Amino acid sequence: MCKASITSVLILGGTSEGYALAEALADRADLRVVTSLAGRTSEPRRPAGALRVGGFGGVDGLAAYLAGGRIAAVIDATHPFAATMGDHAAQACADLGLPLLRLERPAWAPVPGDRWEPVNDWYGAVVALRMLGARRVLLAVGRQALAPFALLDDVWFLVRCVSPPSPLPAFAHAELLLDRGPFDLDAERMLLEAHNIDCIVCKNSGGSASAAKLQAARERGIPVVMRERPPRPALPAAADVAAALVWLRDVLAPQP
């Protein structure tokens, strides 16, 4: 009796997205799904199916591992803003002839009401900054992309990170903040008042786990720096887990 060929699939994870897609193929016994997190936080939430946590080396140690593995296909869920991991992994299945999927969430887009400043860097957030006058800055931005802010001695910031940062850069004002979202509409009204927030500094992570401050701001009258995504390499694309099935079903049909 001939046994089930497996087929492996290598999902780049770190998203909501990704953990849903890997849960939603856990029951696949025709596939072995292993999802690949950066290792950038400390415990993070574990995915179905098999894990991998760090860096490959480059594009050429990804090639390695795919090749080694005899992955069929790959999806790169990660973070909008993980730009790098998302140039290697093309270059790498372009190099191999695999086929890679975009999983990404549509970005953010502002409404009437809303006073958002858009840049495109950190340095570009901390003159924006200067520019609108902000005493008091609710810093979503993530504890790796902290320290240009530091440079604006005259603001106090709430630094608001799911992982400490190491180290917290030297603000002349701060107060660290450890929370993870999704945070609802009135907590985040609240944290705004109670810290009597003038403007936030974010990215365009789009997705609802954390865009209930934008509402707050909205009705506050405050300002957003937001910070835009990265350009990423032209590949076919999925806004949702749905659509990445039907891509992943199509990728993997026998061919005739």
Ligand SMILES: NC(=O)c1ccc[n+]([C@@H]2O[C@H](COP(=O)([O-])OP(=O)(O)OC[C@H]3O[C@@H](n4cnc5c(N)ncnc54)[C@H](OP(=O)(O)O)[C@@H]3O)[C@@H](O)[C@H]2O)c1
The other form holds:
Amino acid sequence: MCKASITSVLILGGTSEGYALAEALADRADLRVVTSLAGRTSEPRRPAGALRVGGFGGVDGLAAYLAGGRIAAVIDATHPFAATMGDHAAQACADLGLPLLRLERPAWAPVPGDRWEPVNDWYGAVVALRMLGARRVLLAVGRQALAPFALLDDVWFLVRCVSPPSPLPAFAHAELLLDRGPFDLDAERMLLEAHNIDCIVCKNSGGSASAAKLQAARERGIPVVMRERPPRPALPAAADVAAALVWLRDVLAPQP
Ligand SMILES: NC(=O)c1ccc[n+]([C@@H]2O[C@H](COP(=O)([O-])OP(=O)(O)OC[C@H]3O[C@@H](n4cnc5c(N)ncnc54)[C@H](OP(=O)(O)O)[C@@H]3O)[C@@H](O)[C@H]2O)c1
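Now show me the form predicted in complex with this ligand, since the one above was the form predicted alone.
Up next: the whole complex, starting with the chain shown before.
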């Protein structure tokens, strides 16, 4: 295939959906697929296709990258809580008139037996823990969201993160557990039991890798303080890779 007929597509990644989409496009000789990662982890998994790492430098930096790389379409497959990158992508693509798709796994929804306390920010979660009278909390919020919880000096926290927080906020009572999903149901049950956990705080990431804790909490009858997803710009959206492939086919189809 001659080089001129190759179309460049950018995937804003950092999620299993981003990797799966890059994989699904790997055999397309007509496409050059670049996955962009923020560079938060030191040895990230390599996606299929090309990889670039690091921030773009805000909306203007992203727009310059898109124009310079002659990118024809962008798929924002970042994590549901990576809202800044999503906002930047929406602005840069609107400025350049580029098609942009949001690829996002569906949010979790409570089922009968769940005791969820929905909150919109981490200070709301602190208030919810007070209101619930929680004493032994599994804190699964990511290493960058820990600081507000250190305000609760009469609560013991099991702080579960993928990589070490630096620094770990000054919790009065806490234990750090470094672990990466997927987490299985039996292990989650045992974890809650072994540490006598009476509440979980987490974010509504969706997907299966970290959902077992929700069932374990339901079985134990304990509450889950659930941070709702941040708002996102109104965009075409796909809930899975198959739907993203259909969108890409349509936006890249030659116009009659
Ligand atoms: N937040 C979470 O809970 C979570 C969980 C799992 C994975 N992740 C992944 O980790 C990355 C960072 O998450 P975040 O919450 O810090 O994002 P964020 O708050 O939305 O983004 C902050 C800045 O990081 C850079 N950035 C983010 N994603 C990028 C990407 N895919 N490629 C290049 N630059 C990127 C951008 O810098 P510039 O302004 O300089 O362009 C962006 O303005 C995301 O890619 C996300 O998919 C996040």
